[in-house]
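Listed next as structure tokens is one chain, alone, in the form predicted on its own.
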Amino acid sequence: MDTYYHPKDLAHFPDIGRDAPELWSKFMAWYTAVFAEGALSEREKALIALAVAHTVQCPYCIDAYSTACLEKGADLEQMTEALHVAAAIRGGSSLVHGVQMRTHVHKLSM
């Protein structure tokens, strides 16, 4: 079976900057500022990408962000606690949204 994402495809996302290099160029000197070293720790960025991959489900950001992650020391353990505390938010999320609907379920019971 095929599928739509290709790891190898990850190799290829400088691509994107081809027919828009000046963009491509703001873009990657912003991302490169954002991942340094600043008040977070270069690991601490990386867990929270991690975290954030999974989320927005891009399993090309999963892949670097794991290896990026183990690069910067972070183990196996804290890459799991990350991905924990990123799905208790989006689950949370999603349930906290259940008060939009009992707001409406009241609002057409009266």
The other form holds:
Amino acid sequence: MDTYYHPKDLAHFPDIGRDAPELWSKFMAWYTAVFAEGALSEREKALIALAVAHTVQCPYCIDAYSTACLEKGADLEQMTEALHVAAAIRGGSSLVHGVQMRTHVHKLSM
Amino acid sequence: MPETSPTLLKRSHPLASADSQRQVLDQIVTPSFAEAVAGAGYRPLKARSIEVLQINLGKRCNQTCRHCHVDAGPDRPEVMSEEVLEACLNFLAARDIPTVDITGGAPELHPGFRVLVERARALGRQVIDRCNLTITRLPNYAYLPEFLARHHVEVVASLPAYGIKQTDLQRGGGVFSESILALQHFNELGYGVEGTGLVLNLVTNPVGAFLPGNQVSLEREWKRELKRRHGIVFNKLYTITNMPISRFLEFLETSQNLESYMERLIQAFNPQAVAGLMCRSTLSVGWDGKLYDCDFNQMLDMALPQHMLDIQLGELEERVIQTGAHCFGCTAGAGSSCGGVTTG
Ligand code: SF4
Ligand code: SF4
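Structure of the form predicted in complex with the partner chain, please, following the form predicted on its own?
Below is the whole assembly, all chains and molecules, this chain first.
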């Protein structure tokens, strides 16, 4: 079946650097630094990445960071809670725009 | 007590034979490990000394963990004979090998376990017991913690996670709570407590087809969580990569993870992990006296030409190590051995 997303494409991610090696190496250096242990642990960062992956709906990132979370010692419970945090922010951010809707409606209404 | 399930052997599963395990691994197209290692400057890979004599007392165990590379369990009959045990002790007495690492199955089930510990300690060797913890909760083995403490045996205990779910999933229902009680008892005796000299190290294997995390940061977290949740202290945490052998190989096959797992291991090949490979400083003895480069080669039946009963002194150091695709498990990421990572 033809599809836009192929799981095996993730391994070809570095191909993106082929025609822009300098930009790629800058991205990689920054990316690696972002995920290194710092004020947040590697596990916490992987959980954040997993949550964000769900909000940007990137299947590659979901696979990669599900594995990363397990490798960094997170379990399914923690991963599911992280997902709920992302979903709650998504839901909440939609709802909070309701204020804009209400303001607009009030402005137009008699 | 832990729930157990039948071993591969009991189920007459094809993977019960080392031959068929090797065939399965050979069918997957992998780069040659010997070549990968040669690229890191080791052509061929050789032992550098024997610092650890690892004695596998047999395949009997009170658990049947799903990742077990030994296919150990209550239904396995293989145990080391007195003759081979005696030969191990004679070998030890004649050689300057500082550490004796006792493994199995559950090595404590062997009737000669106590004698082995006592005599190896009398020879002044450091003794490690690879303990599955729950064994100490069985009525006939409740003496073990005090016995091990009396002889200053280092306890290396396996626990895949500090939570119940993952532990019971990998090692069998009921294992977690029994393991926690066992650890608390070891602590009461001074094990893992600073200043006592009684060493309690924990080993964690991933519960599935992924690599272990960073040993340093996991240790920090484990220490905090085991203390907070159960008041438990310990010395070090070792992270060990699951080897594509025996029951873990069965899991990889049935879950259709085999190819991607091997890919992951190969992709994570770390040349810096080669120098510290445990086979370079270990000699492993099987229950039947056959000799191997490591416990994994033992399970794949990759024996050395020598045998414990007719061993010639001096011929094992600097031997060429026999390798295969499974060896990528030891060089992935930070490297993996019975003593945790092999780098840093
Ligand atoms: S992993 Fe250890 S405790 Fe579990 S079945 Fe194998 S030998 Fe026994
Ligand atoms: S599996 Fe054994 S022989 Fe192969 S690298 Fe690991 S320790 Fe060495």
